[in-house]
Structure formats: structure tokens, C-alpha cells
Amino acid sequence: MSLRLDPWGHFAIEEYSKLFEQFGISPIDALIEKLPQEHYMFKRRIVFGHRDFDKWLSMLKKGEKVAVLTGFMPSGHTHLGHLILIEELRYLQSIGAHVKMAVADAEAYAVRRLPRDKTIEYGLEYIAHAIAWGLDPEKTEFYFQTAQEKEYYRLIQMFSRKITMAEMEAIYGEISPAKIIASLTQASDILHLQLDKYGGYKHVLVPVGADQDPHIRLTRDIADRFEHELGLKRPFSIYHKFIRGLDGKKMSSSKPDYAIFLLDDERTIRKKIMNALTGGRPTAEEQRRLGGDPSNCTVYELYMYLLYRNDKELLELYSDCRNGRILCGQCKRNAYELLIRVIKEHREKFESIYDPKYLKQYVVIPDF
């Protein structure tokens, strides 16, 4: 069955081993070796797979000016799959790219369809969050899409004179004007690095969640059709997985009962993890006998993507769980317990951060 991706939607990738096989992606196994340090969400397979990222590391390995560039939709408050991200980010830095993170203010007005006012709240609640979880706000650039100046709006008329509808069609299927715009706008955010005026950063890595590949394919085209007249090179990009919803679907602010925001009070974060889906058994009894299959459990994806850096203690919890040595309720608790103390530390930095005022230093903030 043909899988089709979708950046605007809200369902959870079943079976990311077929996105080699459909749409050209790589498995980022052969690459792990290869990273300057060490990184958990590698070496899980959280990022799983890439477009070019080994000839993105060459270049970082001979010292030439990279990049890297990702957005945030502002469509609700943040919550631990843009955690995800963020960590992402907090890593590539630490190894030598230059940062620089988009606010799709613009996509989130015309596609979510949210008032301007709410997309640059939460706009800058999630460059706080950034700076809160360890990316040095002295070394990116973070904007919000409609501060930009002309250069950059530029690019997204140019673009649209070399793509048609049918190559639109192709790769988003059915698609709106406000659609063809945001994805020609996210073709100016990843491929504007590029020209001198924004540094002339001519290799650009993208980490984003697989569902965003169909940008990533649009702007591989484009900049394939601009390379002559602007000098543009294709991107590179990283996929990771998403962590998962409390449901077990994709994890969304638009379904607020299943996704952890970083601002949940302590009793709301006990009673969304004490009520998430597991891959336990229907008794304590038959638990213990059978043992569970962490594979299906979204709290096991909280250890495995945020709580257990060390590589002993996850395997000795998916041993247990397998073996039934431990109960739904118990890893729930110890779940909750490490959560908490995680949150309650980063909130701490979050509010010292969380200000206009301090934030203006950093980014121009969009009229209302």
C-alpha cells in the first residue's frame, strides 16, 4: 500500500522502513560511526534516515560553513514532540553548525487558520523553550516568518515561476492556495541561508519529522532550478520519529488530552501519563505471566526518547517488561516521577527566559 505524507496532518507513521523504499530516504545506520560525538536519539534510530547528511558531515568535518535550519508551526503550546527537536538542535550546535530557527508564523495564520496575536504568543513561548533546553540564543538566529525582509520574500515569487500545479499535486495531493504559499514559503526558509546577505551558507541541513519530507522533495527541485540563476544548492536533510501521543497516534496540540505540554501542572502530567495507552496486559495476573510488549507502550517511548540516557538502564527496563517483572503501574509512576523532575528544572530556566522583553534581543517580533 502507497504511504502518503502529509506536513498539515495529524496521524502517527506506522512503518517508517517503507519510506526507503517509496520515497528514496536513507537509513542513517551507515552514518552513525561517522558523527563527531555521540548521540543517543542516533544511536536508538530516533533519527532514522537522511538525504545526504554524509556529504553535509564531510563538510563539517573540513571546517566549510554549514548550516542548519528547521521551523516551528505556532499552533499551540509546546509540548515534548517539539522537545524532541529542540534536542536535535541543542546537539548540532554542540558540534559545530551554525543554528537558525523559523517561526512559521505565516503558515500557522493562513493554514491552521489561528489569529496573529496567538501565533506570535506562541512563537516566542517555543524560542524560550529552545533557549530554556540548552540552544545558545548568543549563536542562533531565530525569526518569525513575517519579519522577514524582501530578499526573502522575494525568493518565494521566484520559485513559484518554476514549479507547476501538477508537480504540486504530485507531491502533496490535493492542495490549497494557502498550502501552495506555505510550502513555497518553507522552500524560501530552508534555501535563504544560501544567499549572502543571510551568511551564504551553501550547505543547509533540515531536521524535520518524516512527515515534512514533501517540502524537503519541493525544495531539492527547486533549488536543482535555481542553480544557475541564484547559485543555489540542494538542502540536506535528517528524519526522526515522532514520539507518540498518550493514544498512541501522533502527538498534537490540537488533541490536548494526549500530548504533554512543557507547561502541564504536575497533577495534569500524573493523570495523562496514569491514563496512557500501554502495551500491557489486561491483568496484573496475565502480566506477569506473558509480560508486556514495550514496542506498543507510548510510556516506554518517554524513557526511550527523554528519560533513560543510558543505554543499560532502557534495556534493563524492556527486559522487565518483556519478562514481566514489572507492572504498567509501577513503570507508569517511575515514568511520572523522572517527567517531573525533568519539566520542574527546565521550567525553572523557561520563566527567567520567557519575556519579550529579553526576547527582543534575540528576534524581531512581528505588529500585531
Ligand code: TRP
Second form
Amino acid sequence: MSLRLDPWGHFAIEEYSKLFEQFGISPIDALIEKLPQEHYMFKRRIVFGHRDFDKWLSMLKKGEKVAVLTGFMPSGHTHLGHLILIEELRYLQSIGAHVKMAVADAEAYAVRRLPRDKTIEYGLEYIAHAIAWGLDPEKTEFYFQTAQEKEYYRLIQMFSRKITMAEMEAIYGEISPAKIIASLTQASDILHLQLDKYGGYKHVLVPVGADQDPHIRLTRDIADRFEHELGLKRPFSIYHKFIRGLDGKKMSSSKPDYAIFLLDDERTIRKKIMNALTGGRPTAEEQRRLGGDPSNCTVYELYMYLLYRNDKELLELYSDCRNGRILCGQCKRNAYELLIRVIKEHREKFESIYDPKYLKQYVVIPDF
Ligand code: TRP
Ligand code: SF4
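Would you mind generating the form predicted together with tryptophan (TRP) now that we have the form predicted alone?
In what comes next, the whole complex appears, and the chain from above leads the way.
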């Protein structure tokens, strides 16, 4: 069966391995050893695939100009799913890449139909979380799509001239005018920083969720067509899995009961974790006898994506669960304790940063 990735859909991708065969995304495995510093998200295959990441890494090693460009849709409050991308960016910055981050407020307005003021509010919240989590604001460029310069918007018009409707439909399926513009805007996000206006050519890596691969394919095609005219080259990409919501589906702000928001209070977090879908058995007796299934457990995912950075601890939990040595109630309480500690520390930093007066130093806030 053929798979079509929908960058605007709400589902989790069940079988990441299909993406290798169907779209030519390469598995990350061979490159893990080549990273300048190891990172648990690569080792655990949370970052699972790439396009030409090997080439990007060797440019980085050679000291050539490299950058990371990604974006996010400001369609709700920041949750743990977003934090995974922020951690990835923090890592890429720490190994020496320049990081630039788009707030896709134009996309959220046109495709998700959010009011302007909300997109700006959510965008600023996200930027503040990114800085609080450890992205260095002096070394990171943040921007809202709608506050970009004319050179960036000019690219969107130029791109529209060399793309046909048939190509768009082959990549996205049925597509609306709003989505066409959002895709070309995203292509401009990814490619604009190669222009002279933005410092000239650099090797641009785009870390994204696998659902965004259609945009990457489109952008690579566009780069090929503008190599001669504008000197654009193909971007590089890495793909991460999504931490699932506590119902086992994609974590999303549109289902607030199953997402953990970074500003949720302790009681709310506790309640959410206690109600999470686990791989546990119906009774304690059965679980002791037969063991649980961590590979299908949203609480185990919290440990794997965020709470246990040490592989030994994670492996121990895995085997304790499989062998029925730990029950879900205890396991959830431990997760809650660890998560609260992380979130409390984070929130203290966040509070001093989340202030438009402070953030104005680092991002142009669009007017509306
Ligand atoms: N479309 C992306 C999302 O829904 C957000 C986005 C906008 C983006 N511009 C980008 C992602 C550039 C990567 C690169 O999350
Ligand atoms: Fe999940 Fe923990 Fe229960 Fe195992 S013991 S199924 S890891 S909650």
C-alpha cells in the first residue's frame, strides 16, 4: 500500500521503516558513530532518518559554513513534543551549527485558521521556552514568517513560477491555495539563508518530524531549479519520531488532556500521567506473572524521550517491566516525580524570559 505523508494531518506515523523504502529517506544508523558528540536522541533512534546528513556532517568537520533551519507552527501552547525538537536544536548548536528558527505564523493563520494575535502569543511563548531550555539567544536567530524582509517574500513568487499543479498534487495529494502558499513559504524558510542578503551560501540542515518530508522533497526540487539563477543548493535533513500523546496518538495541543504542556501545574500533570495509556496488564497479578509491554507504553516513552538520559537506567526499566518486576502505578509515580523536577527547574528560567520587552532583543515581533 502506498503511503502519503500529510504535513497538515494529525496522526502519528506508525511504521517509520516504510519511509526508507517509499521515499528514499536513509536510516540514521551508520552515522551515529560519526557525530562529533554522542546524543541519546540519535542513539535511541528518536532521530531515525536523514537525507544527506553524512555530507552535512563532513562540511561541519571541514569547518565550512553550516546552519540549521527549522520551524514550528504556533497553533497552541508549548508541549513536550515541541521540547524534543528544542533539545535537538540545542544539541546541533552545541556541535557548532548556526541555528535559525522560523515561527510559522503565516502558515498557522492560513492553514489552521488561527487568529493573528494567538499565533504571535504562542510563537513568543515557544521562543521563550527554547531559550529557557538552553538555546543560546545570542547565537540563535528567531523570526516570524510575517515579519520577514522582501527578499524572503520575493523567493516565494519566484518559486511559484517553476512549480506545476501536477507536481504539487503528486507530492501532497489534493491541495488548497492556502497550503500551496504555505509550502512555498516553507521552501523560502529553508532556502533564504543561502542568499547574499542573509550571509551567502551555507549548508543548511533541516531537522523535522517525518510528516514534513513532502516539504523537504519539494524544496530540494526547487533548489535544483534555482541553482543557476540564484546559486541555491539542496538542503539536508534529519527526521525525528514524535513522542506520542498519553492516549497513544500524536501529541497535539488540539487534544489537551493527552498532551503535557510545559506550563501545566503539578496536579494536572499528575492526573494526566495517572490516566496515560500503558503497556500494562489488566491486573497486578497478571503483570507480575506475564510482564508489561514497554514498547507500547506512553509512560515508557516519557522515560525514553526525556526522563532517562542514561542508557543503563532505561534498559533496566525495560527489563523490569518485561519481567513484571515493576507495576504501572509505581512506574507512573516515578515518571511524575522526575518530570516535575525537570519542569520546575525549566519554568523558573522561563518566567524571567517570557516577557515581550526581553524577547524584543532577539526577535522582531510582528504588528497586527
Ligand atoms: N510546517 C512546519 C510545521 O507544521 C513548520 C515550518 C515552517 C517549518 N517552516 C519550516 C519546519 C521550515 C521546518 C523548516 O511544523
Ligand atoms: Fe509502561 Fe512502566 Fe507499566 Fe511498563 S511498568 S507498561 S513501562 S507504565
